[in-house]
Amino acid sequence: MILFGSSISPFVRKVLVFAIEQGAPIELKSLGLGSTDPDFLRASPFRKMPALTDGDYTLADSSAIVHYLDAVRPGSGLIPTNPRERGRTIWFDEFADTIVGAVMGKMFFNRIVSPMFLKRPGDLDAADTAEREELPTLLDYLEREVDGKHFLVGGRLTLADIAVASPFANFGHLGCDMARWPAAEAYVEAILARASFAGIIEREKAFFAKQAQTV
């Protein structure tokens, strides 16, 4: 299986970590913004990352891909079979993608992607507003959900933890301070310290350090 995208995308990172935790054989084909790679475009006609090819089968969207991986290689427990646990897991995946991801996107795109990769100034007012007005609300929620817990669902690692922690790697690259939310900070740090995340994040840090030298 080949995954198209860049791991600095929390959605691509989510799929990579899910596959690693599951033990699925997956190869990342790194692509930049605006890629015209024909295999990528065949798998993702709207150019959204990540996209997957598995032989002659193609699929786009991170949530669709992880559910496909879970169906192909069942038994990992990363997507629970218990109805209530499964419902909570899917909710946290959605929370990560659409709520956390939206806030992170405003901050990460305008502070890093736009100046570093598109060579144009980002909208720093939009980034600052997102950090000041939107980020605290979602961190308040996460603080309540993880207080006294190591995992979000069922007392074990699931897609919920992988999906929620993934965008926080981008917050880490931004140097965001989570000291006001100690339970959330400890939870995120523990999930991102797992071997499945740690190697990816270290490679990203090295990449950003190299890019900074050329800006």
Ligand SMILES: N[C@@H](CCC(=O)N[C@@H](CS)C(=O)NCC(=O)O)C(=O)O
Contents of the next structure:
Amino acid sequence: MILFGSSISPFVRKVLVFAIEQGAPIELKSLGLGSTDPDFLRASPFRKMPALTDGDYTLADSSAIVHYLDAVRPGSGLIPTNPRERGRTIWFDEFADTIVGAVMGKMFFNRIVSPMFLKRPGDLDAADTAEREELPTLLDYLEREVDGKHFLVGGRLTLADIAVASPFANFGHLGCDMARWPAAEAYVEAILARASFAGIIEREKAFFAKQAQTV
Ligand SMILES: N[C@@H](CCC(=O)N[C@@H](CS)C(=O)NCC(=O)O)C(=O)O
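Taking the form predicted on its own as the starting point, write out the structure of the form predicted together with the ligand.
Zooming out: every chain and molecule, the one shown earlier first.
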């Protein structure tokens, strides 16, 4: 199986970590925004990353891909079968992708992606507004949900933790301060310290350090 994208995308990172935790063999074919790689374009009709190929099968969207991976290799428990746990897991995946992802995207795109990769200034006012007005609301929610727990659903690692923690690696690259939300901060730190996340994040940090040297 080949996954197309860059792990700097929270959606790509989510799929990679899910596959690692599951023990699924997956190869990352690294590519950036706007790639015209023909295999990527075949797999991603709207040119968004991640996209997957598994032989002649193609699939786009991080949530579609993790559900496919889970169906191909069942039994990891990362997507629970218990109805209530399953519902909550899908909710947190959705919360991560749309609510956290939207806020993180405004901050990360305008402060890092646009100047570093697209070579044009980002909208720093939009990034600052998102950090000031939107980020606290979602961190207040996460602080309440975590409430000293190690995992969001069922007392064990699930897709919920992988999906919610993934964009926080981007907030980490941005140097966001989470001290006002100590439970959420400790929870996110512990999930991102897992071997499945840590190796990927180290490589991203090395990449950003190298980019900074070339500017
Ligand atoms: N819901 C999608 C979101 C994917 C997405 O928006 N990826 C961004 C990178 S973080 C992308 O490829 N953007 C390029 C574009 O919109 O043209 C998923 O979960 O995979």
